[in-house]
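A single chain comes next, written as structure tokens; it is the form predicted alone.
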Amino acid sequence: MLGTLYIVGTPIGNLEDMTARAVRVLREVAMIAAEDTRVTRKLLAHFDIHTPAMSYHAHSGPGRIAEVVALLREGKDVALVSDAGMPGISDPGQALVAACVTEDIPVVPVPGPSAIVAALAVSGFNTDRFRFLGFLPRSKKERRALLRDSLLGADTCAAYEAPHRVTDALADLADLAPDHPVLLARELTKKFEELKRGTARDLADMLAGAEVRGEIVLVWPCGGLQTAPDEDPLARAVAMASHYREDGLSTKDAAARAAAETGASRREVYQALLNGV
């Protein structure tokens, strides 16, 4: 009988936001998995929580998930907790929930807070459909390349962003569109929670100089990138098309995805691409 990975989402900053199933489980695991056990221990000590917690985290290497997996398959359930919020979303647990899944071992999840979903809903932007960036790029290049894609998208889109490299992230992004409205959520349920709206230059001239602390979530729709007006479709989506090419795209999925954004042809797309225009 194998045991079964929880994946247990535990609250972002209000412990209020504990589930009462979150609490049963991590009473009932032989075996916590925790990415700062310190961080851990605080959370559980304040629910009365006895279960041995072990780290789990970015460094921990493959030898650590040899010894979760051998675990499980002991039969003992091992319940895997982040510092905040659900855990293998932009996150070290995604290595372990996918050893599991090819070791044919169960993995359950229990729902928990998530600062993404968090800000999505209070965004107002249309959120029929995302599109979440995980950490935006450090490299100045690589951010400026991802937010245009963002912007040239179907999909409000929503990313995480270190406190340090928030401004120049907003910078960039009202490089590409000034007036476009963004939302920065910061502390979400935490005493100093924040939510601050305005454009994309607005915000960036806001936090211009300024010290920001804090877990960030930026939201912004799609739409709003200036393009000049005599600018000839075609050679954008060959652009584009081009782009997702070197991230890894087919040359046929790349000029499908270019067309689909800017409305240009996809076979003209797909000729262009071929003769290396």
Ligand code: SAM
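Numbering follows the first chain given and starts at 1. Not measured: the values here are computed from a predicted model. Each form is matched to the other, and the largest set of C-alpha atoms that superpose within 1.5 Å is called the rigid core. First, how it differs from the form predicted together with ligand SAM.
- Once both forms are fitted on their core, a CA shift of 2 Å or more is seen for residue 268 between the two forms.
- With the core superposed, residue 25 shows a C-alpha displacement below 2 Å between the two forms.
- In the core-superposed comparison between the two forms, the C-alpha atom of residue 12 has shifted by less than 2 angstroms.
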Contents of the next structure:
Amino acid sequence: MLGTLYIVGTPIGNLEDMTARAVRVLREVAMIAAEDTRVTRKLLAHFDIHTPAMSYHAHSGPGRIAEVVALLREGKDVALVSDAGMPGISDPGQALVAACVTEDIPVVPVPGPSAIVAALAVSGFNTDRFRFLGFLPRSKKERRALLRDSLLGADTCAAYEAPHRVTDALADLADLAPDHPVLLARELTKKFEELKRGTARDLADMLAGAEVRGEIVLVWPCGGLQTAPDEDPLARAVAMASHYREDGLSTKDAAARAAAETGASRREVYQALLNGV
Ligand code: SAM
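Output block for the form predicted together with ligand SAM, input the form predicted alone:
Below: every chain and molecule of the assembly, starting with the one above.
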């Protein structure tokens, strides 16, 4: 008999968000694999849970995954928890889940809070379809390319961002789409929860020079990409195609995509790329 890996959601700030099922499962399993055992021990103490915990984090490596899989193979149930929210979303949990799926070990979700879902739900933007961008890239070039791409798509977008980088991310968004609405959701469910709504430019200006703290989700709808009124449509298409090429598309595909999105001539865009314009 194989054990079961339970993926247990835990509060993202407010301990009242812990579900009764999460408490029961954490009490019943043989072992808790935790992103940070110090963080998890506080949670376990609060809910009077006495199950042993082992660390499972980004630097654990394949050895730790093998240890957890061995426990499950012995028939022991294991619960995976992250520091906060749903494990397996933008955290090391995904690799352990993938290993269990490969080994045919049952994986059972015990859903709980998730910062991204909470932020989307209060955004007021269209949530019929959304695109989760994870943590935004650290490199300015990559971040701008991704933000530009996000505005060209058809879905509302949401991303995690570190507090010391959020000002730069908003400045990039403001350069691309100054009048576009954005929600900055900070410290959700915590004492100093803050929902700042405004245009990308408003929020970028508000944060410029300020020291931002806490945990942050950014949400913005699709569209809004602004180009200078006198910008040559071919130049705009070539700039877009260059981004697509940097993202890994072939010159031909990049030209075709940018041409389709701007109405420029595919042949002219392709030729301009070849000429290194
Ligand atoms: N696996 C978790 C989930 O999605 O539920 C999140 C893991 S991710 C490593 C942590 C990021 O989520 C933080 O850096 C922050 O961007 C966001 N986050 C977590 N808690 C938050 C909160 N209370 N308010 C706003 N954002 C939060």
